[in-house]
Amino acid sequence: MAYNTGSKALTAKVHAMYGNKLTQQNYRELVRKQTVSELASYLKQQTAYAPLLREVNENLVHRGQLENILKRDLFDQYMKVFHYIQRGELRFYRFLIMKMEIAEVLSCIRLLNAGRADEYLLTLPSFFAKHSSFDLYELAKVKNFDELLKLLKPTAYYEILKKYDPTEGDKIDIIKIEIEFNKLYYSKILDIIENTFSGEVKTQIRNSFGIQIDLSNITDIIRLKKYFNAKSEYIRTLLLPYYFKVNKNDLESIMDAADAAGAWQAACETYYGRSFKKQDYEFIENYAQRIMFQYHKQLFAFTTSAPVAVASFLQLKDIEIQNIIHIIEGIRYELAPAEISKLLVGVET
């Protein structure tokens, strides 16, 4: 059975939630803060982030702690919609859970590779612990790859991880693991979309995730050529094997370019060319985010379908959180407000 419109109550709920987004004035004030404490104080006193920061001493909060709080806000917004979800759509709405699980496993692996496994407990998102398919507190006790495998054996991640069991003394191949995790994530979500929705709703939700895939592939190709002078044979093994607005031939043309500048020119001939042209490939990640923002802002404004509204809302909320993190990074590196503003997406400061 295909579900298409979802609950009108849920659609209304997410539109009301989006009404709490940061305003242009909020951003103008935030980019002018000179310390993380000043930024945290403003968020606490002047924005919808206040409830999460109520118990936080803004004079003592550090960058990592604040970023964790922002990620919690995204998850809290996500959890608010669960009371309204139709039973047949529940599998679809778990896409954020899987995305967060993957992020936590990768975080653990990075720390294992760095010999700092004990530090995972310091960043463990306790708010997410009871929703994960594995025990995050047990993940914090993992000291080596064998223990990680044992913990994740009942999960969908085990079959991927066991292929990358390192020989003694070697680092875990996190790059290949991350690639395969992403392939797993998108294969599952696309399969759920195919079997849960129909008609225009299916098209809109597939496009939402499809644009992510297209832009991820284009961005990865250009970065690999720019920083590693990578050849197409190698790049091909790293890409997501799905095609939406960019077909296989388009992607091959981008991969076969001699360098990053050539890849950028080829990308400018694709569906996304109108957004890319007259820009500089140095900032490909920023342009990709801008495309995502414009697509989901328009989709969110006009949809009457709850699943479409939720998917778009979470994308827009994630972009807002990334904007705040960019501001935090700008403060860290003592950038001028005008320079920080260039990093923000969907904002005119």
Contents of the next structure:
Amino acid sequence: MAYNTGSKALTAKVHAMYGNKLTQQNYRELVRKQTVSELASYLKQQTAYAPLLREVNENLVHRGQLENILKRDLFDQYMKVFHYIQRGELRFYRFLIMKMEIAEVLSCIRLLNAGRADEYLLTLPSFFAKHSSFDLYELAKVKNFDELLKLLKPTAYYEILKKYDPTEGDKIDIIKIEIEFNKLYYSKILDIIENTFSGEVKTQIRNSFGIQIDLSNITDIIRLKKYFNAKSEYIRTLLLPYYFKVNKNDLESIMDAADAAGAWQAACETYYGRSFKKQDYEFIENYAQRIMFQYHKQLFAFTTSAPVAVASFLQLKDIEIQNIIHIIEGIRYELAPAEISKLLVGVET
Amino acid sequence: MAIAKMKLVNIVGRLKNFDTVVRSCCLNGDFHPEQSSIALDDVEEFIPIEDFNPYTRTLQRAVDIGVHSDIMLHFSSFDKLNMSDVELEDYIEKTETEINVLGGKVRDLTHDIARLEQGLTQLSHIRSLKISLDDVFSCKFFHFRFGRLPKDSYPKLEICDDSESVFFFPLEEDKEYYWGFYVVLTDVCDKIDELFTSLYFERINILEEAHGTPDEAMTAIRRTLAEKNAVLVDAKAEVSKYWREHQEKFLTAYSKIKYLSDSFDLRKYASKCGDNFYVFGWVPESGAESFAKRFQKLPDVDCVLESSKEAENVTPPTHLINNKISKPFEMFTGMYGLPSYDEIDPTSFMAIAYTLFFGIMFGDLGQGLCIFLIGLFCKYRKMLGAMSGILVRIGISSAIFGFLYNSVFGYEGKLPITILPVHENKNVGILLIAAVALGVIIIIICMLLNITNAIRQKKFDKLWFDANGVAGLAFYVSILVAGGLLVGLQKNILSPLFIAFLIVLPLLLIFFKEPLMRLIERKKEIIPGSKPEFFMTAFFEVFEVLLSYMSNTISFMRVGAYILSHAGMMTAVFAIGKICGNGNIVAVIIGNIFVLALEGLVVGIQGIRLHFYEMFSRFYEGDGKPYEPAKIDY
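Could you output the structure for the form predicted together with its partner chain, given that the previous block was the form predicted alone?
Now the complete complex, all chains and molecules, led by this one.
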């Protein structure tokens, strides 16, 4: 279908945007900064974030503000894509908006559970407000679960939330809600991919999302075993029912392992095993991110299809922002540069 | 021309005389000191002198004063200065204190002015406020906070819980922020301040000096700024006045301290044994006797001269002495490396060859004279250093050859006679062959230079078995002569004897250079290591040697080629001139300037390349030690 290639201008544009990424040298300098101000100053003067940070006073900027600016930048770049797409592609490209909506609802629920609902307003991303399918500012006013339900009634999230209305005094079951939301998101997106693209492009985009699903499953199993000593039956209910490079049996054998270490061994036998460093599973999330990075970097380098390029680019950019946030946190916790470097993805040191 | 002969000087004396020795003999002269440990490493009684330099601190303070006050530190004669060491130290300290006082005033004023200017900028963002700031800040029940709020945060203000207590008034907006203020009741101000901080509000502190409305305040502050600037000018003038009065004396004191400090530092070259010191170094042979005489006046000090041959484990430094004509080319040879003490100094050779090459390749009377004049101009104005001298010489050479070629500013045939008709099409072949012939001669000269070096250095293998030694020379000349006779005169002299002795034998000598040398030196294994490996390596080396003979010779064809390209470029210039309107003189002038610059640069670089790659690599090692006589660098 015509949507497979998409607009050539869009592909070129995305590649140009990627060209502004942080270089190895940039990362090397950033991990050596001693304060958030120095980091902000460096970003402002030496990287492509300069125009974004021009008005910002690096001596006064707060890390939350900085993170907000970075996330806003990602979103702005994402919004540029919409100039180039046709109506038939719209459903696919809105995937990030849906993902962000889900993140906001979950954030609100977490704060409700903690009794700090009024803090949601502070982290609310204003730049996203006018793109979501419900009013984010209304979400900020929500004080309890009933109000939340009422607000989200017109949306697809309502049916899921309804099932988990907590009884008086109980916490909202955010774990189950998160799983259900993710299932909703992935089922929707995989369906859209099925109907919009074909052939090689379809396979590549499916794999892009598929790898996220696979890694999410593996990571969840190991985490649940490690921190909650969960049993297979319980874990099974929390997994995403989609299998790409790991099949159902593989996941079963990981789940059936006696403990986290055993599960890790089983995970190393799977397709992703070659990228895991066999010694420690402490860093499973880091490895998962690395796999994502490697896959999408390769995909991005060789593709001429706009939707593939966009999907990969957004992944890579997200990883870059995560890296910067890791560095900021590393600076605040006064970690040595070598320590911080270990946390970064896609950076050689 | 060439490398100055050096004599080794050994000085021994009583430690208490060390400073006198150093000061009267070793500074600002010809003495190149060496680390005494080199000569003494097997003599255990001698230990290096490691005294702490008492002048370092004072010197450092003096340098700091100079740097902070922007004074150019230079030598100022201190013969008339009559200060003891302690007096010098006190003087420097006094100067430091005085300068700090004056400088402090300037610093404080500058700081204050910067603060006021920043405050002025901040006020400019809120100037649309028409209320008096005094009223604002004297409120009992309200607090006013001025600053800027990110635009992202602004819509959140209406929604937050305390929205009824929050009053934010934007006064000015830019791309990312709203400048303005918010008002807060005193009893809830902590909570609201916290809220605004979480929304990334950046507070600015209004200057204490701001009174009235922002506009009025700005006017008043501007007046204050003007006054402070005037005071600053006065303060700076005071500093200048101080320096005008004291600079001379300060520089004299500085020079003396530097002299004392650096001469003390020479101790790092010396060793001591008990009560005595030992130091040695090099002096050019021409001045060696008079140098030694200086020590005769000093009691308890001895000076012994040795020749460089007697001092086996120390290499003498290389001091180039070239006559005026060759001197500018020292810059080029220096680029490759300084000649070793026992090598021939190639500077004179390069002077002749480079000038010749440039003249041949560039060959234009008018442009050559231009280069010559540019060189003279630069020399007069002391610009470009050695380069100006080179320009003068290559300019003359180009002019001469331009005269021979009958080429003036690209116009050919303007002169009555053409001595060397290089620009005629039928001569192209001859031209290129002549260029190659020139190359052959040059390469043979280089080989002879290498042989001479080998004789001087007494290196047997380099003399006989080297690719640029007798074997290589024999092979090269034989091939050329045989080939030349064959092609030119159809005469074949390639008899079996000829081939055996003049072609195969030299190649074998080159192939087996190392084993032969080991044989002669009566070493145990003639071919150390793996024999197949040796044969492989040697084979490729000989192959490389043969290839380089050929390529280096043909490389000289470029000398002829550049003559043609110069003519070609000028033809293009004239063609453009025609297009611009029948021999438009402006186009021709611009074209000439362009060709002069471009062709001049290209030919210059090609000349250097020929020298460094085709020529120097055959005989020049260039790992000499520079001659650095002890002197004080003020």
